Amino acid sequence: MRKVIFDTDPGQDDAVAILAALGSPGEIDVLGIVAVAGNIPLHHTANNALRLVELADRDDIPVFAGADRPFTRRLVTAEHVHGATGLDGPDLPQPSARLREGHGVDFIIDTVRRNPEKSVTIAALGPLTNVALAILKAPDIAERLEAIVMMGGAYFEVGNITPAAEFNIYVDPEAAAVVFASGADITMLPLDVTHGMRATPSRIDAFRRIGNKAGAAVTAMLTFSETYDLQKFGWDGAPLHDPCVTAFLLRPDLFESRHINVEIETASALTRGMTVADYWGVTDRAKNAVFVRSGDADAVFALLAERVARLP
């Protein structure tokens, strides 16, 4: 069983990733959830994490608040995609559970140190601010981690918030640069794979047909959040980004990847947040990330629906 800390900024797609993991207790032991500012400000992302664990009847899972702003930048958010709360769509009640005391960064450090080496994975679904702060505060955890499996970046699909940058990296490129230089085992699921994971009407309907609370919530989330992307891309379904992390944790065989060097652009005003991926090996820079290029979309959506079906 894989021990996982979710670092997240929910966000409807984050919500599906977390719910699918909570529906996989035989394979994923969710040690805790740490909220970060990203899709929406921190007070919303932390509250949304609490709403999700209660939806799954798993309020035993500790939820912590982390960083409320990027390292050096003004926070950029995405209410235009996710709505004012980040989980617009379903009518989820306000949580009765409360955030745990302490900072989420300290929870990450303490948890990684408390567990055996190479036994804890960070599933990073938002900007990498918390992860970078933890590494800077406790550099030893980079080698103690089993892996950092993250949604972020792009190469062939370039950007979704600017012409050159993917949102999670763009929000805090300095934090991303720290993480990619840390020596940790990193797997990134960029837009290059997530743009192929399209929530078509039939795939959304599979969640509706489950008939449980979680399936109904996922249906409402995806129906709401896809509106922006359907207008933007004109595709038959909106990309489903963050659940690719959970799917990869469960079934890495569903994806194709390559071990390469990835550097983060922090200086250029034009390409801030770009993940410069040496996909063709044209430099001698050290390989520091597994770059996931593609995946089996039908199998991924079937897996996600199967796991959400196990929830209340």
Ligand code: BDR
Given for the second form:
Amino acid sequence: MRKVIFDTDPGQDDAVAILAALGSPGEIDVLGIVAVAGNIPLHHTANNALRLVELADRDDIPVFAGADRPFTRRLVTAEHVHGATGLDGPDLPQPSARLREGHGVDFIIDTVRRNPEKSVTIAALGPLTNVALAILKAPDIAERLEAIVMMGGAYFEVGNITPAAEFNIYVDPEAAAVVFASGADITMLPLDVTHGMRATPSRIDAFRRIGNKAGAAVTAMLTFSETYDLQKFGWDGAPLHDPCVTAFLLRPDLFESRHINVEIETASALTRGMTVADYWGVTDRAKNAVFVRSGDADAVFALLAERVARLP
Ligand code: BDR
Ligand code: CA
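Next, report the structure of the form predicted in complex with the named molecule; the form predicted alone has already been given.
Every component of the complex follows; first up is the chain already shown.
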């Protein structure tokens, strides 16, 4: 059983990642969810996290608010993709559950320290602000974590928010630089893998056909959030990003990866947030991340639907 803290900015694709994890109680023990500002401002991401635990009938899972802005930069959001609430699409009620007291960064630190060494994983689905703040405040947790498995970055697929950068890294590149330099065991699922995970009409329909509340919500979420991407790419389905993290936690064998050096560009205005990946090993920089390059899309979508089917 893997103990996991989700750090997230939900976001429809974050939502599917979290729901699939909540549908995997035998393999993933969700210790808590920490919201970060990203796709939309923090009050929406925190509220959406509460709506998700209620949708899954799991309001026993603690939800915390984390950082409301990047380290040094103005917050860049993505309402143009996710809608004004970040979770537009399904008609989810306002939550009756409340955020837990305390800062999400302290929850991360306390949880990692309270549990045995190498037993807690952070699944990071948004900008890395909270994760970096936790590491700066308590550097011991970098080594203590089992792993950080994150959606973010790109190399061969370059960028989605600028020509050079993926959204999560672009929003807070200084935070990403802290995380990648921390010595933690990092696995990144960049656009290079997520662009191959296309939510085609038949794959979305598989969630609808489950016939439960969660499946209906996922169908509405993905139908809403793919409008922008379908126009942008002209593909048969929009890329599904964050659920790759949950799929990787459950079935790493469905993915191909390489252990390499990845550095974060923070200085250049033109390429801010670029993940400079030494995929071909042309430098002697130390390897600091497992870079996931591709995965079995049919198997990943089947896995996600199977897990969402276990929810109410
Ligand atoms: C990432 O950016 C966000 O919009 C998504 O939720 C995902 O985490 C993809 O670049
Ligand atoms: Ca996200």
